[in-house]
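The chain that follows stands alone, in the form predicted alone, written as structure tokens.
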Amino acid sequence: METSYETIVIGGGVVGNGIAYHLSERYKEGVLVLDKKYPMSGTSGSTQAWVWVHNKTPSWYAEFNMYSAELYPYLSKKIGDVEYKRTGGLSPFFNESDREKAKQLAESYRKIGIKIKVLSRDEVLKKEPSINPEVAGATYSSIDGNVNPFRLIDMYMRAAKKNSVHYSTYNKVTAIQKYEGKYIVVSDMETYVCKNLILAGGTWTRELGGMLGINIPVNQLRGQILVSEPLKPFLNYTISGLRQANNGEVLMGYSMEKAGFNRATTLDVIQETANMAVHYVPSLRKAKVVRAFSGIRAMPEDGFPILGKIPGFENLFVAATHSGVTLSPLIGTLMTELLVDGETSIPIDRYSISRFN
């Protein structure tokens, strides 16, 4: 028994789904998003959830991010309340002599449309009282922020079901094949076919490809996060390596660690973090920390997401990166074009998966 579909959607994430949402826009059936546990259970559902454009480099990389975090506004208008907050974003540096690189990096994004100020301790102090008056200063950028990962994901998945996109999940991908311009999706619950096919699988799109003979270069990289009680408003951006959610719970930390898919936390680096968090904001030192948890980070080989026509294969795409969060809105959208025109609106010939040939 197979059930045929025009689209099918592999992974379930922020990536997948905004994919899945954003298509459907364009076409109103056809569509199913198949996810091995639950859309959130996995890197989406652990993360701080920055929508970031600052400090990203290089320049045409950040000037891709700031795209996608301009279409939020109106993404939140259109699937409904996210938590979106553009909070502006700091960046702290505490050795004057990084204040060079901090201009060299505010001069190469001037050049393609990005504003970042370079701040000295005073304005640094003026904006966010609570940073270490140790501070010597800080990048800012009024375009940075954060959004509630989990009203994300629910959101893209509901619009997505009134546009009549069909999920399954807890069904994991057992085996793809391809035959006679059409692909076989063999999973645990059932078999299906479609004619476009999009691995969207964060941190397994590796595996994937795998099954069908391609190696899709993603690495695993595990982040771990402090997360304090909820404590009364008192951050006004969001800090790289910290913020503050609406709740008032301070979430801390931006650990990178090769870990493969192990979601352990370890005391090493709950140590670490927390000192960074104290380091950054010293009346943090007297907040309790009620949780910890990890998430890994589906990361290209290079860096880059890996988006777009898998060469050699028709109707195979590819989308595969970090920053999910931030990029699902343009990847969504890029995607979309993509598959229903044939071209995309911003060039991603250089998130080609064909550089690493």
Contents of the next structure:
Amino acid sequence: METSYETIVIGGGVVGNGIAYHLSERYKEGVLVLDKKYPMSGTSGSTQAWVWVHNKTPSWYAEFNMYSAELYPYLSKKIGDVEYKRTGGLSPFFNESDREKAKQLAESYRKIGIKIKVLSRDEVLKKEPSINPEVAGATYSSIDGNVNPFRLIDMYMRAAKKNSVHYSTYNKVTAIQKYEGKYIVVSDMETYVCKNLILAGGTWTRELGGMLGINIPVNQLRGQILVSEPLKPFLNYTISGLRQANNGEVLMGYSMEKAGFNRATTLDVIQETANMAVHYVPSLRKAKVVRAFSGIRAMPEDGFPILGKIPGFENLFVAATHSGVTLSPLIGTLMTELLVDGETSIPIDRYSISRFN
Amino acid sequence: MLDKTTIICRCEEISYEEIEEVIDQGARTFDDVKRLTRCGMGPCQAKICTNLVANIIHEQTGRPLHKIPLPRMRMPLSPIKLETLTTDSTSFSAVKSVLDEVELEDGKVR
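So that was the form predicted alone. Now I'd like the form predicted together with the partner chain, please.
Full complex below, order starting with the chain above.
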């Protein structure tokens, strides 16, 4: 078995796979992706997978997300059908007092070229007739949408394998050492050597950093989601809180709890989520819930991605972020540029890990 | 006897062949197969296909059956109406609104 690689990516989630696939397009050197389980068994397989731009603040971070959302149509042309739909995104509000905030948001986005409309009650109901008629208004952006996360990762992997990327799954990394300008990666099944090492372990990135004595401040945040039986298509937009998948299932949920790595679903949050869903879309009352699931999101300490080189460690890179689904095509592209060209087409300095010092 | 076209998951209409293919791609547990094919994601929530899939994994990989983990069972176990889960509460704690997360600083978006 091959144990020497030019580049090893630790983590086969939506971020690690996005990097591996984009690397494989330009880079014919050996690339290995290591995953402690099978990809999708963690965060990337337990998400509503909105490709979401609008409402992200500050506006420079929204801009970063927008560039990534813009890459999706091209990505799905390249790797195959990932059920990406640019539905447009609606964030309803139920108090007239929120309109001022919505207008402020629209104004700050206008300056960077992202169009957000602040809709009146009637405009919301015209766009999305199933919304609760008590709605006061909504912010709307045409850039938002959603994707099938399982299709996305499966297609990334198939495309990367076709381009000679190797995968080793159910193979947990247990130690990393730096030795004579190379990295030695010890895993359950094998010991590998590589020149470039990319830490893309999502929620586990802090542990990976610890193996080299580096503090990568990524925490865990639990989200719980309910899935309905397949319903006839009736939701036109990705609504912040719920969306309808291609097969008719409605995914509902937007919860955040600090629960470490505990992936349980809990009755209190399931009930709150049900309350939110029927508050937004009253006709869901009669829809049946088929299952509930929870996912542990990666959340960098200040909420923003941690991307790029790790100072003091030659050829060591990190890519850890929340919103991995939205940002995956852009992060994959930029990390590839950084590795292959030594610089990125969009500056990523503000996402450097050095900001935490 | 199962052949390639035998339907293993009736809810999602997933055939033996489709499951075989993802095991070939590296799937090793029921939940891996589920995420790759939707086998077991339908209304019965894997009540029918669990053992069938475990057998296929066993056949393809040689892994002993007792080492193939069971799928994670999900609430509510059997489909129930959303209104059964709703309560009278009008306040939210863990569930957020996207717009509530937008922070204003001096009356302006950060």
